[in-house]
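As structure tokens, one chain now follows by itself in the form predicted on its own.
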Amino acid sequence: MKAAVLRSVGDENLELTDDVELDAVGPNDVEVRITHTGICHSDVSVMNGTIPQEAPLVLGHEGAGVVTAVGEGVTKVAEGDHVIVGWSPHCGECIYCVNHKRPNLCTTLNFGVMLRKKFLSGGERLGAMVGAGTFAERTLLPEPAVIKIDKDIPLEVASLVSCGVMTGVGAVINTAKVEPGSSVIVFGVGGVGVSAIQGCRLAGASAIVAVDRNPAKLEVAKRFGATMSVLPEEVRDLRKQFNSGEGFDYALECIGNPKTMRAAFSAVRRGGTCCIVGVGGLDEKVEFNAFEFFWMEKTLVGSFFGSCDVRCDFHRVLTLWRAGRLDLEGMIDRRLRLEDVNEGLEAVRAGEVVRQVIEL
């Protein structure tokens, strides 16, 4: 079958090949024919080493498709079902799943069955990005990593929920817990940032300010609910317009850059909340002085996958889409074939797009 393979970390392009084989379906396995997969900035982050993954591997993690086979013990899905890929599945038994009710932080399957090298190409075993590997015509997942959806939901829409939309909306609703009437500033108008903007609108924020270095993105942000949109150099003066000059109630950083993380923290008022959604590198640092945490009493919080529970939150997002409260189709800038994946990745690096979807 066809797949896009990262041969070495640091490569600028993926290798397109049609000789990839998939392991046979085993107990508790679900084989999924991927029909649609989004190109996410996290794909680029794996390529450049920001997100550590062992190469070679099939890239891609934001996807949806149709179940083609199930293994012994699988009860929640059957052949022919439409599903979303949940790249960070829960085990349902560890302290994060049970004691703390934070299934998004479960690592049992992520550091277990999801790490298996389930693809074969030219006699070489290949891994899968975060255990998903959606830049392939078919992939193999444990049952908790596939979420069944209604068949009338377009699979290109469903694919976006798999990562970008859930990450952005979840960061607002689940992690930062944005309150009605509040003011929010969102750094980055990519797929996650646009989703966060829509999440702020859902939460009832009175002011939603979008920040991006690409002027073309500023109008895009308004289309999805931003009340204002500015370039980075305009933020310092703009924050004086909120809370009697003290700054914003909330800030969401959806880029993964230490400078914008620091800027987001500085943008919120005393007692405000700064939520870091973007993925930064292990070797990158953000600096704070020792006095400001005491004096400012700000909350600094990270958000992993929108603090979501894929079992219910995927459906909650799709219910909001059905009700016309979330615009998911409008987020898709371009529809590509797998052969165009490297062109799509370059557009992500250039910050030109909200979301591109590959149709397989």
The other form holds:
Amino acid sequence: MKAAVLRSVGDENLELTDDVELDAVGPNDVEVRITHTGICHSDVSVMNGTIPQEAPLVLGHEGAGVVTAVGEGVTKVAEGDHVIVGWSPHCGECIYCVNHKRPNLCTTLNFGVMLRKKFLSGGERLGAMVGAGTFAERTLLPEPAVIKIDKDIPLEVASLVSCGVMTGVGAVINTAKVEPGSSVIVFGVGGVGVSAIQGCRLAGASAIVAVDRNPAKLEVAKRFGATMSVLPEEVRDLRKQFNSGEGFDYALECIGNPKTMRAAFSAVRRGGTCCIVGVGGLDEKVEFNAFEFFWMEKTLVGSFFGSCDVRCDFHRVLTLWRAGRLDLEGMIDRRLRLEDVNEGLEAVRAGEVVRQVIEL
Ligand code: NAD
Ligand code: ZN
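I've shown you the form predicted on its own. Could you give me the structure of the form predicted in complex with nicotinamide-adenine-dinucleotide?
Up next: the whole complex, starting with the chain shown before.
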């Protein structure tokens, strides 16, 4: 089958090959024919080493498709079901799943079954990005990593929910818990930032300010509910318009850059909340002085996969989409073939797009 393979971390391009084989379906496995996969910035981040994962691997993690086979012990899905891929599956038994009710933070399957090298190409075994590997015609996932959806939902819409949409909406609703009437600043107008902007609108924010260095994105942000949009250099002055000059109630960083993480923290008022959604490198540092935490009493919170529980939150997002409260089709600005994946990745690096979906 066809797949797009990252040969080595640091490579600019993926290798397109049609000789990839997938392991046989084992106990608790679900084989999925990927029909649609979005390109997320995290794909670029695995390529450049910001998100560490050993190559060679089949890239891609934001996908949806149709179940083609199930292994022994699988009960929740069957052949023919339409599913969304969940790249951070819960084991259902660890302290995060049970004691803390935080299934998104479970790493049992991520560091276990998801990391197996399930693809084979030219006699070499290949891994899969965060265990998903959606830039392939078929992949193999543990049962908790697939969520069944209704068949009338277009699979290209469903594919976006798999990462960017769930991450952005979830960061606002589940992690930052934005309150009605509040003022929010969102840094980054990519797939995650646009989803955060839409999440703010759902949460009833009174002001949603979008920030992006690409001027073309400022108009895009308004289409999805931003009440204002500005370039990064305008943030410092704009902040003075909120809360009598004190700043925003909430900030969401959806870029992954230490400078904008710091700018997001600075943009919120005393007692406000700064939520970091973007993923920066292990060696990149964000500076805080040792006084400001006491004096400003701000909350600084990370958000992993929108603090979601895929079992209910994927459906919550799709219910909002059905009700016309979330615009998911409008986020797709390009549809590509797998052969065009390198062009797509380049457009992400350039910050040109909200989401591109590969049709397999
Ligand atoms: P994207 O590349 O589509 O969008 C990023 C946007 O930020 C672009 O519009 C770009 O123009 C803008 N930008 C880049 N640098 C900037 C700067 N210095 N100042 C202002 N604007 C800038 O990315 P995405 O797919 O939306 O992902 C955003 C971030 O979220 C990435 O870091 C990604 O890895 C991360 N992410 C996190 C999670 C999570 O669970 N926390 C999940 C998915 C993605
Ligand atoms: Zn992603």
